[in-house]
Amino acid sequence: MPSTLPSIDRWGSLEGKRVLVRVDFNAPVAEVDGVLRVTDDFRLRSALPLFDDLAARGASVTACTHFGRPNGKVDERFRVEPLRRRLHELRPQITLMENLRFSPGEEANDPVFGASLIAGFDYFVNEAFGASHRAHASIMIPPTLVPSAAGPNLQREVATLLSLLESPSRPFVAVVGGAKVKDKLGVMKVLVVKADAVLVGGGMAYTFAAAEGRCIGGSLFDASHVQECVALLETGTVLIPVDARGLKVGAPFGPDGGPDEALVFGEDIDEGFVGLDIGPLTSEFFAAAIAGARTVLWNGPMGVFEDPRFNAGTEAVARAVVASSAISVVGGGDSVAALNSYGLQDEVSFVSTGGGASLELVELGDLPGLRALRESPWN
């Protein structure tokens, strides 16, 4: 499928033409010296090669993005001004529209709103892989109205992720973490067939532990998905933690840490306690599994890595991925943030800009935004 996505290369010269580029600049911001500034500009910088290519062909380029969740109305907290300020520093000639999600028509996939976005433009480029699993107006409508193409990053993301499913170098080890087991079950059902081992960490691992009949204390638990976890465990491909780090239920945890020392539990966690990270034995055997891999896909942290007391499991996985000789693909905002925090973001083979989109592509093999490009009447 990746080869069927239309490319900007077919357009040639764009002298005097106006191009709208859908990007995913949903970046973190924080107040610095009284001004809101982007604190991680990875997503902005990833679009620069496309902007440069279009400008070199003579095009006038405007970008559009969502930012936060303003729920279809103007919300001063989600104005794109911090993004616009950083983009101007990087490429002053690029214009950035106001937040797409200020209009209810964006998430409703309203054709009228979509048409208003593309009005006056000659071409459209989707470079927002991280938003292409959403059937939103800015993704779906422009390809029906003007010549449209996939940006190079979007093409690269799709090709890289689908190659994991079609022809991975083996052993292929997937590492899946995060809090909610329901968010990852779909992709895990694919991975247990495609991968040689699926390592499970994060809050979702405790539902798997409960499915084995183990005590998990007050840890995260989703009773509605236990039987699906049982079925996945029965494949023999899924490996779950054998120990954990945690605290008493109700003890504070978070980015600023807390007064209580982390406790280490074995396979069972007593009532009144909660697991918040994989334990040292699990870190070792996960790292050993990764070391023997030739392909690694990692999506999701192993615990509450923002708290320094529960950072060790995620860091162990990150460093094992980097140290391995495997082709390594890392996706998901938290996994990428963890890599960045350890200074390892440049040490892996590929960093995906889309968390949910990555998982949905692996699970389903296609995305709404990709279909919109392939089915454009201008192809």
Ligand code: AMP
Given for the second form:
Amino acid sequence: MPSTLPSIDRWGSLEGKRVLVRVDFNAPVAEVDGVLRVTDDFRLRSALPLFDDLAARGASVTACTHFGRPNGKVDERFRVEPLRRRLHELRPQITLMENLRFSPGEEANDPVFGASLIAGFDYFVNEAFGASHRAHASIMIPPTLVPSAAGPNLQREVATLLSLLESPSRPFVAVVGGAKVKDKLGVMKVLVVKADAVLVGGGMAYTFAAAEGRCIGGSLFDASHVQECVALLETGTVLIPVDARGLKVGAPFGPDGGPDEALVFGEDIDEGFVGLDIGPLTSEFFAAAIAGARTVLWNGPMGVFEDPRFNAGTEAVARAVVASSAISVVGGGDSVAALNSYGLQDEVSFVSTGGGASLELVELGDLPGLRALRESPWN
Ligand code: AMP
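And the form predicted in complex with this ligand, for comparison with the form predicted on its own?
All chains and molecules follow, beginning with the one already shown.
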């Protein structure tokens, strides 16, 4: 399937042509000396090879992106100005349109809005893997109206994730974490079949623990998905934590930490306590499983890694992934943020930029934005 995505290489010279590029510049911004600035420009920098390639072919390039959630209305907090400022420091010649989500037509996949975006352009490139799981106008409509292609990052993300699922070097170990079990069930259903073992951590692990009949105290629990966890535990090799770090229920935790020292629990967590990270034994046992792997796919933190007291499990997994000789693919905003915070982002084989998109691609094997490119009448 990835080889069938149209690429810009078939276009040759673009002298005098106008190209619209859909990017995902939804980057974090913060006020620095009274000016809003991009605090992590990874997403902007990763589009530069495409911009340079198009410019070398003679094209004039306009980029468009969503930014935050303005919900179809103009919202001053979500103007793209800070993104534009950073982009123009990197490549002054690239134009950046205003936030696509200022129009309700974007998320509604309105063909009229989509047509207005591409009006006046000769070509379209989708370089927004992280937005390609959404059937939004800027993703879906341009390929129906002008010759369109997948950008190099989009191609690479898709090829990497799909080849990992199609022919992984084994053992293939998947590590899944994060807070919400329901967000990860779809991908877990695929991984229990494709991977040799799925290690589950984070808040979502407690619903699995409860499904095994363990006590989880006041830890995160999703009663409506226990049966699916039971089924997953019966289908494949799903390994859940054997101990935990946590606190008394009600004790504060978060990015600023808190006054109470972390407690360590065994398999069961008593009433009145809450699990907030995998414990030391689990860290060791997950690290050993990762060390023996030849392919590792990791998505989601092992605990409340933003709180230094509950960062150890996520860090242990990150270091084990980096230390292993496995092909390692890390996806999801939180796992990537954690990896960055340990300075390890360049040590893994591949960092997938789109959290939701990479989960959906693993789960369904395709994305609406990829279909739009493949099915373009201009191919
Ligand atoms: P998600 O958005 O579902 O990938 O979850 C990411 C979030 O899960 C992070 O902000 C973590 O702080 C949070 N998290 C991880 N483990 C736990 C836990 N045991 N209890 C509560 N929150 C958790």
